[in-house]
Structures are given as structure tokens and as C-alpha cells.
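Just one chain is shown here, as C-alpha cells, and it is the form predicted on its own.
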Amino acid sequence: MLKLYNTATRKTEVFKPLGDVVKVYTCGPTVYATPHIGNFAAYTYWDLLVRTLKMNDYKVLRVLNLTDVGHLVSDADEGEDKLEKGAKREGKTVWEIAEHYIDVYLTNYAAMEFLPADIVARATDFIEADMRAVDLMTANGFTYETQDGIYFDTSKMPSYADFARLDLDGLQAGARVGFSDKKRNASDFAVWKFIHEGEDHAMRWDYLGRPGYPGWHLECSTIIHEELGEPIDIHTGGVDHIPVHHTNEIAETYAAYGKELARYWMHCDFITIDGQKISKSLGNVYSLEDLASRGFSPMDYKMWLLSGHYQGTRNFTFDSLEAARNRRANWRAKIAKCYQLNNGDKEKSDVASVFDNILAAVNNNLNSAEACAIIDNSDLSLDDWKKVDALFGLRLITDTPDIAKQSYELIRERDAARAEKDFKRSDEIRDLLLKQGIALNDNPNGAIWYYNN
């Protein structure tokens, strides 16, 4: 039985599915610069989630975005578009910075093991859908113009505040001074941005009979509608996103088609470094290529993300990701173990099945933390093995694949040369399994074989 914590009940609720297929959204990377590996944690647990899906036999449809305009460098309607900004910094158009970034960020996708998604939609294909929510917006009463764009009006949407548990009042209070003139209330945010005469904005479309691009949040409700229709069963994302983000999505999908936008709200929380926020003022901004400077792969730091829970503010080193190795290296000996002890041409051992209780724990709004200590404490079968990388995706079985039926003998020539002590011979099969990458590990039994890598 499948449990996730609902953001918007704010309570952990058996998962029950609308349809057939459970249809996943996920908000996706703004494309302007190369992702850092704190971006990647939120990618991992929605990675699991879809794996959790899976293992219980639930069909998917999942749509990621991709935001190549529109989303300035504030959340709140202001400063420059970060497209814009990403190719001054690089002295590129703003369609060679996404072309670019979007293909860095795939990149990284794929070497983090993530199921690829069903759909993966650009922002910038869904423009002329955008500007039919903003029309339907305006003709159902929920719209303003000014000089500056088209702005929603909050204060027409009673429940808009209920989704994040807003002080409007407060909010409103708070905004007297500097509060912006563009806008009714402080809550209201733009659907559609106007483009200035002599104004630097290269991505632009008319709309209005007026040069412009649309608001950020605009395009996840669209893009929603278009490709997977409202309501869907779970939309993902970062705690960042609660407040103004998933909540102006909320309210543009009521205003434009008078529907609930999703029925399962699920966030995950921020990770920290060395306990202080991701800052390129601070230096900390490692990406995947600056962890595998460092002798660490992708899938070290996916695993070091699976021990902790999605919810929990996660605090990164590289002692703690080197413990990740170090646990990812285990499992990856206790597969060779499983395949040694089945002398390579079994699929199970007689080791009974505990991946139901790994799964369950799983289940338990995703609980990974919990299932990586059952798996460190127990005996699993390789057919077990199997069905966790399926579950994880951390290369576990193809890492770690049987060593050759020659590679056998030899291990059974080398046991039996240390029985007669021929250590020579023992250590001349030792050195030549080196050379293959296999590792020795001798017990009274006979040698255990890893990867030495």
C-alpha cells in the first residue's frame, strides 16, 4: 500500500489513483546555467517516486518542463529574465544559452540513472497555448492590464491563500513600502510581461498587439493542460515553489478552466553544504563534473541521497559522500557474493525474499533512508538485488555483472594452491584477477571475489 505526504492536506494519504494511468508532473530545471548537484536532489526523489509507481504495477505518464523564458531573477515579477542573463554572461543568444544548458542539464539526467520522461516539454513550444489561458483568464474576470503586463487579480480567487497557508493581510501590510504600482495587491503576480520600447529581451511574441513573453508560472499550468489535462494525479517540486510558484498555478488553472489542478502535492526540501546554502559567493556550487574531480560518480552522490528522506533538509561533505561510497561499494561486494555463491549460473540463491519489506518501507512515502538500513542488514538474494536497482537505479547489477566462468576457475585453481601452499601460484592467480579488476577477499572457505573498482 502506497502512502505519500499531500502538501495541499498537509497529511500522509493512501495513494489512490484517478484513472489507469497516473499522471506526474515534475517542474524541471530553468536552462541558463550548468546545474549543480543540489538540483539534483530533487530529480532523484522524483525519480524514485516513478520507480515506486512502477514497482507497484502503476502505469505512468510523466511530463518534465523545461524553462527557456519568462522566469526573472525574482520569483516576484522583477529583474531580468535569467535566459537574458545567462548569455550576457557568456556572450551567446539567449537560444544558444538554452540549446546549450538544455543539453548539459540531459547529460547529467541520463548519468543520474533517471528514467527517462514521457514527455519532455519546453516552454517556449507552449506560447500560443499561453496566451489562450491569459484570454480565458481575462473573459472569466480574473485579469488586469497595465503598462507593464497582464497581472493576475488575487483578490478574486477567495481560496487563493489555501493551498501554502498565506497572510494576505500581513503580506499586504508588509508591502506598503516600495510596494509596486503595478500591481492591486501584492499578491498578484503576471501572467504576461509587455516588452518595453528599447527594453534588452530577445525572446519575445505579440500578443495584445504588443511585443512580450509570458509570465514564469504560466507555463507549467499550461503546459499541464495541454499535454496531460487537469486534474492530474501528482505534481512535484521544491518547498521553494509552495508559497508562489504552485500556488499562482493553482489559481491560473481555476481561473482559466475552473479546475483542480492536482490531487497530490509533493515537495521536497533543500540540501545544505558543509551547513550553509548553495551560494556561488560561497564557493560551494559543485556540480556532477566537480564531484568526479574528486574520484566521485554520479551514482555515489545518488546514493548518498537515497540514505536520507525527501522531506528532510539534507546537509552534504565529502566524508559524507565518501561514506556513500563506501556503502554503494558494500552492496555492489554483496552482489558478487550472491553471484559467487551461485557460482555464477543461478538466478536466486536460497536466500529468502526481503525486498517486500525494502519496498514497504518505500511505500511509506518514501521512505528510502529506512529501506537502505534494512538492505545494509540483511542477506539478499540476487533476484533481490535485482529488483532494488530497479527500484533505486543506482547501477547496482550493471556495475557489478558476473565475472567470466574462467575467472571462476581460476579462483578454484588459486583456493586450491593456497590448500597446498603454493602461495607463488596463489599470488601470480591474484595478480592476473588484479588485472581483470577482480579483488580477493580470502576466508577460511575459500576467496570471496569484488570489483576492484
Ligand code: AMP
Given for the second form:
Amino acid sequence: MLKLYNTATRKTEVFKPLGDVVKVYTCGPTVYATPHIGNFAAYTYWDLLVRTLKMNDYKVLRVLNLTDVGHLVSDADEGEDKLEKGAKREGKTVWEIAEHYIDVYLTNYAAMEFLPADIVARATDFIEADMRAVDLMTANGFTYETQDGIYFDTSKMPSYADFARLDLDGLQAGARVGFSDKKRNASDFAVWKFIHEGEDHAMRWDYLGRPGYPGWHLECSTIIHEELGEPIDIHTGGVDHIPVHHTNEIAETYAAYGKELARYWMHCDFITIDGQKISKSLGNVYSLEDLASRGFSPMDYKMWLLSGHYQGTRNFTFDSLEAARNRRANWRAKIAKCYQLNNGDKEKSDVASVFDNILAAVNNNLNSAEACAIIDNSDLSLDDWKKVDALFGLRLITDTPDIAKQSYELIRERDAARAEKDFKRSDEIRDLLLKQGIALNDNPNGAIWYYNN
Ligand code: AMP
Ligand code: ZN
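With the form predicted on its own in hand, show me what the form predicted in complex with the ligand looks like.
Let us now look at the entire complex, which starts with that chain.
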């Protein structure tokens, strides 16, 4: 039985799918810069969600969007477009920036061993559908026009504040002086922005007889409408999305189509690094490549993420990353042992399955931390390990390949030589194995071998 915490109800609920296929939507990245490790926190936990659904025999249809347009630097429909900013920084066009960073993202996704989304949707492929959505919102009386663009009138939606438990009066009182030139209520937001004479905005489309571009919440409600149909089962994102982005996606869907957007909403919290937020000025915007240059693989980082829970802030340190790397190495050493037993070196491995307990932990609102503790403290069969790898996507099995019996015998002979302090023989065997493409890592649990290519 799968239980998930639902932000919409603020309760942990038994998951009940709406139909035969579980529809999942993940708010994806804005493709304007190299992703940092904080960005991968969310995608790791949503990858775990999809893998967990599949392990529970649900069919899943998952959409990931790529924000390649119209995402302003602030949530308040102000500031610079992130893609325009990237283009200026790198002396390229916005289209080149989007192309390049989509490539970077997809390469990083593969490196993180995420299951590919069934549909990857680019915001720029949905502009006409965005316009149709604005037409509908307008026809239904939810928008008004200002010199800045088409705005959503949040006062027209009685339940607007419910999802995020917003204090609208407080928001209004705290709003910046002068906002009323652009919009009527502090919580109103642009569904379409106009581009004025002389304004430097390369991505532009004609709508209502003038150039403009969509407001940034619109792509998600549009893509869900076009690709999945409302309501979907599960909508995921970061906690930062709750008060503005997701609240506004819900409002747009209500105003355009009169529908509920999603049944379950899941949000992961932020990670800090050495107790600080991730920021350029602190020099801690680490990418996967930065981790690699310090000797940590994407799987080590994924192990670190899965060692904690998706809710609640987590603090990243290189010491804790090293602990995660060791944990994964230990697991691989245990898998290597399983291969050894299965190859008939000793009596056949005969341990009861503990996978049900591992899955039960994860089924409890994705408690991967507890699942990891169970794995640490149990003897798993090779079959169980294969299921753990399918559940976590940690490349445990592919990074720990089975090897020929003759090589096992050499490794055992070397273990014995080392036990007798016959280092000459032990080194000879190491060299011999290296010639067969097999390298060894000595470890308190015994040597771990891996293909050296
Ligand atoms: P961006 O591509 O910059 O819009 O970022 C995408 C998402 O990554 C954000 O909306 C957050 O949900 C997530 N994110 C950014 N920083 C962190 C962090 N430090 N920890 C966890 N998630 C983060
Ligand atoms: Zn979204």
C-alpha cells in the first residue's frame, strides 16, 4: 500500500489512482545555465516516485517540461528573462542557449540514471495552445488587460488562496508601492506579457495584434491540458513552487477549463551546502562535473540524496558525500559476494527475501532513508539486489559485473596470499587480473572488483 504526503490536503494519504494509467507531471528546469546539485534533488526524488509506482505495478505516464521561454528572474513578473540573461552572458542567441542547456540537462539526466520521461515537452512548442488558454480565461471573465500584458484577476477565484494557505490581505499590504500600474491585486499575475517598442526580447510571438510572450506559469497548465488532460494524478515540484507557480497553475486550469489540475501534490525541500544556501556569491554552485573533479560519481550523489528524505532541508557536505560513496561501495561489495556464492564457490546462497520490507519503507511516503538502513542491516539475495537497483536506479548491478569463475579463483588465491602476507604473489595476481581487464579495490569486506575499462 503506497502512502504519499499530499500538499493539497496537508495529509499523508493512501494513494488511489484516478484511472488505469497514473499521470505524473514534473515542473522541469529553466534551460539557461548548467544545473547545480540542488536541481538534481527534486529530480532524484521524482525518479524515486516513478520507480516506486512501477514497483507497485502501476502503469505511469510521465511528462517533464523544459522551460525554454518566458521565465523571469523573480516570481513577481518582473526582472529579466532568464534565457535572455543567459544569452547576454554567453554572447549567443536565446535559441542557442536553450538548445545547448537542453543538451546539458539531458546528458546530466542520463548520468543520474533517471528513467526517461515518457514525454519531454518544450514550452516553445505550446505557444499557440497558450494563446487558446488565455482566450478561454478571458472569455470566462478571469483576465484584464494593462499596458504590461494580460493579467489574471485572482479576486475572481474564491478558492485562489486555499492551496498555499495564502494570506491575501497580508500580501496586498506588503506589496511594492506602484504595483497597481501593472495590476489590480498584489496576487494577480501575467498570463501574457506584451513587448513594447524598443524592448529587447528576442523570443516573441504575435497575439492580440502585437508581439509578446507567455507568462511563466502558463506552460505547465497548458502542457498538462494538451498532453495529459486534467485532473492528473500527481504533480511534483520544489517547495518554492507552492505559493506562486503551482497556485497560479491551479488558477489558470480552473479559469480556462473549469477543472481541478491534480489530485496529489508533492514538494521536496531545498538542500543547503555547508549550512548555506546555494548561491554564486558563496561559490558553492556545484555541478555534477564539479563533484566528478573531486572523485565523486553521479551515483555517489544520488546515494547521498536517497540516504535522506525528500521533505525537510538537508545539508550537503563533502564528508557526508564520502559516507554515501562508502555506503554504495559496501552495497556493491555485498553484491560481489552474492555473485561469488551464486557461482558455486561455496554452498548456494540461501537467504530469505527482505525486499518486501524495503518496498514497505519506500511506500511510506518515499522513506528512502529507512529503506537504506534496512539494506545496510540485512543479507540480501542477488534477486533482492536487482530489485533494489530497479527501485533506486543506482547502477549497483551494472557497476558490479559478474566475472568468470577462473577470475574468482585468482581473487580467492590472492586473498589467501594476503592473509599469509605473501605480497609478492598477491601483486602478481593483481597484475594478472589487470591484464584481464579486472581491477581490485581492497576493502574491509574483501576485495571489490570492477572492469577496468
Ligand atoms: P530553475 O531551473 O532555476 O528554475 O530551478 C529548478 C528548480 O530546482 C527550482 O524551482 C527548485 O525547485 C529546485 N532547486 C533549486 N535549488 C535547489 C536546492 N538548493 N535544493 C533543492 N532544490 C532546488
Ligand atoms: Zn510548473
